[in-house]
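One chain follows as structure tokens, the form predicted on its own.
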Amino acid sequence: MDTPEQRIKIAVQKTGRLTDHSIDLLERCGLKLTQSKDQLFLYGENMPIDLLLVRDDDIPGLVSDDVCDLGIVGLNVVEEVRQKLLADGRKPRFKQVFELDFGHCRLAIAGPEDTDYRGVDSLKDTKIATSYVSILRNYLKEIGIEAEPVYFSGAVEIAPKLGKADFICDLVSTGTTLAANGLVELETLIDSEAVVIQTQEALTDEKQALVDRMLQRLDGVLQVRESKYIMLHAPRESLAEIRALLPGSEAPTVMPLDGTDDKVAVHAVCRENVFWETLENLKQAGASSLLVLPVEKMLA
């Protein structure tokens, strides 16, 4: 039976744009999990992997106090923490070790609809509300601009109405919100999506063998979320037109069939979405008995 110093442990946030996502994806990567009575705790059952569910917050500082393996948490949580310590003089102790390619939005700079905004000299002697704090004095220094953080927990979006800031500093992901509160997007300081930390500490080589595991496990599922594996049948003459078709293919498998000579069974992973479109051009080029079918996991 493994031992709690042997099992990985990984932070997730608890609640959250991410939490789904993160939970959905390790399954995918074949983690089976047991959810403690007080769902603070998801145990593997099939893995030595454990998921610890707190607020996103504390998630690098989990990592870096060696107290989890590894965290998946957006990454303006990762740079607003690395630079609030790098300014307090401390070594951020966690590395980003893969990106997750989903919870996209950008950290920017919005302010009032009516503001006559003259780009990033607009915010000289200006308060600025946001709960990332970090970021923003770092961004303020780098384009040489003196203005005022003010943090701001919560709804930062209603600081301006309040008479609290000039502009604010917050995610956006639609912009839907800012539109409702008669804000607009000014300045986008970082792009950002949801990542994997890991510790700096060394692991075993138990340890490290396991997680080099689950990160090819997530490489392989996020490869084919939008990939298709396609089975048809062409003439020998129509291939190179048919090869050039099919959607983000780099080698597809060409078989004689039996019983003629001018036509091939062509079988292809196609790593972009296939429409309708793209079939009916097939067919067009002479493809027939076309089938499309969805990739569920690939490696590489």
Ligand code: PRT
Second form
Amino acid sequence: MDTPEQRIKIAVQKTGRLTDHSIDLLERCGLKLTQSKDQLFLYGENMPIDLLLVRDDDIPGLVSDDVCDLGIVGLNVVEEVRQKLLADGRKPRFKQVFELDFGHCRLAIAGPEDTDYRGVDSLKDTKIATSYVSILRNYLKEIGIEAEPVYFSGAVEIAPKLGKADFICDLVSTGTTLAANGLVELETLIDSEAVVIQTQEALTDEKQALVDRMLQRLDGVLQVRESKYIMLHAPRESLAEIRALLPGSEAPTVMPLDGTDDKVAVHAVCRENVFWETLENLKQAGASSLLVLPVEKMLA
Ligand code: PRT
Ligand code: ZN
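Following the display of the form predicted on its own, present the structure of the form predicted together with this ligand.
Full complex below, order starting with the chain above.
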């Protein structure tokens, strides 16, 4: 049995937009999990890795304070904590090691539809409601605009209606919330997605090896998500054209076909989705017997 010190702890959002994606991703990396009675942990049954279930805002702190070795959290939260620490003259003790391609959103400035907005100069001497005071403050400094960030912990989008601010700076994904509140998106501060952060504390060799193994598996899982294995027959003379049409594939395997010299079999891993149009273009170029298969696991 591993002692708690030998086990890796990963901080994951307890309930929210990142929870299911984060747990699903780790399970697809081969981790089998059981929930603790107090529902604060998910214990790894088959690997010495446990998940600590917490509020997303606490994740950078837990990784920074070395309570957890890794954390999965939105880049927006990581950046806000990082920029706040730097503004307070402290050094962030976590590093970003991986982008996860889910939880996509952007931190944007928005304002009432009827605002006569003429670029960032219109932000001058205004109040901007946000939960992301540090990022906003740095952004305003960068563009040389004096404006006042007003801290709102939630429901930022109602601040202009309440007369508490002229603009807001909040996360946007589909834009539905802005539209429902009569707001329009004006400036983007950062594009965000879920990321893995790691403590900057040196890990023991065993722990570091385990972290590296998990990161390699994560990489594999992310790569296969869009990847397809494509098989086809191609006339030798069209091989160059057909290779150029294969989306996101580097070096396809080309094999002779029994009983014919002018045709070959081509197998390739395409690291992008393969659409019907691509297959039709390949057929047009002379390809036949086209087969597209999903890829389950990949290890570079
Ligand atoms: O309880 P806890 O503190 O853990 O959760 P939370 O309420 O702070 O976070 P949660 O679950 O809402 O979001 C977690 C993370 O998901 C965020 O930190 C982002 O990295 C990411 N994410 C992706 C989003 C959105 N998309 C998003 N649309 N987080 C919030 N929103 C909100 C936004 O604040 C606004 O209120 O959704 C609304 C806008 O959405 P649209 O689709 O109408 O534009
Ligand atoms: Zn939160």
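Under this definition, the rigid core comprises the largest set of C-alpha atoms superposing within 1.5 Å between the forms. Positions refer to the first chain, counted from 1. Being a predicted model, the structure only gives us computed values, none of them experimental.
Annotation for A287: C-alpha shift of 2 angstroms or more between the two forms, rigid core superposed.
With the core held fixed between the two forms, E45 has its Cα displaced by under 2 Å. Annotation: Cα of T260 displaced by at least 2 Å between the two forms, core superposition.
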